[in-house]
Number of protein chains: 2
Amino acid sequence: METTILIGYMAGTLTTISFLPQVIRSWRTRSTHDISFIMLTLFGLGMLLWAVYGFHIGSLPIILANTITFALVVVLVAMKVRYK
Amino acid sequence: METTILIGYMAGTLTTISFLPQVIRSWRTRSTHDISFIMLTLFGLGMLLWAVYGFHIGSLPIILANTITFALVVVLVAMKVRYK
């Protein structure tokens, strides 16, 4: 079980900071253009869910996680606009 | 509680076909150059690590979504290093 919760751990920790790499890279070449809008949309919607699902069962690290991805995420789409 | 399963499911269907439109677009323009691959990385290997994490606690549900994510990502990384 041990092993189970640090793999779930791992997960969590690994698709939480996948965002910021792409976050500084943005940033540096000023030029989202090859990112989806959609997939900006519809992965920022999911990850507003699963904070609200997190809320729900009162789970903080489910909470946590996706509101820093989510954070991110927004962050995203203002560069995708201002920088198209 | 039936709210947060709904909530829930709702969070894993937009977040798991959320990178189907940015591989459509990929695809269209032949250009991945402003997506990061140290964030499809760390993404691909968390998705991974989800779907071994629902094969711990033996919910299908997070290995289906999981698995199919982590697909498209690889699909992602191989245009990625294909179309430079």
Second form
Amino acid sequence: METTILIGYMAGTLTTISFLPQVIRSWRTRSTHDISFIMLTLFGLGMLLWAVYGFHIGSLPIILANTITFALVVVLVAMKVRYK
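Given the form predicted together with a further copy of the same chain, corresponding form predicted alone:
Nothing else is written out below except the one chain.
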């Protein structure tokens, strides 16, 4: 595997995994009070745009990392609405 692609997979894995503790904590506590809805919206839009960019340039690491992270953001937004 090319070094650049490997770096992309590692970066994507780390940034996606870094979002998991917040999702898990929110799920367990049933609380999203301290999470900004505006931040989630902007972050989610950014992840979606990164995924679209990844499709345009044909970069699987960018597509995977940002699609998965976008899905986690959607889960947090759903929890934010449900636990309000």
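Heads up, when I say rigid core I mean the largest set of C-alphas that superpose within 1.5 Å between the two forms. Positions refer to the first chain, counted from 1. In this text, all values refer to a predicted model and were calculated from it rather than measured experimentally.
- Once you line up the core between these two forms, the Cα of residue 24 stays within less than 2 Å of where it was.
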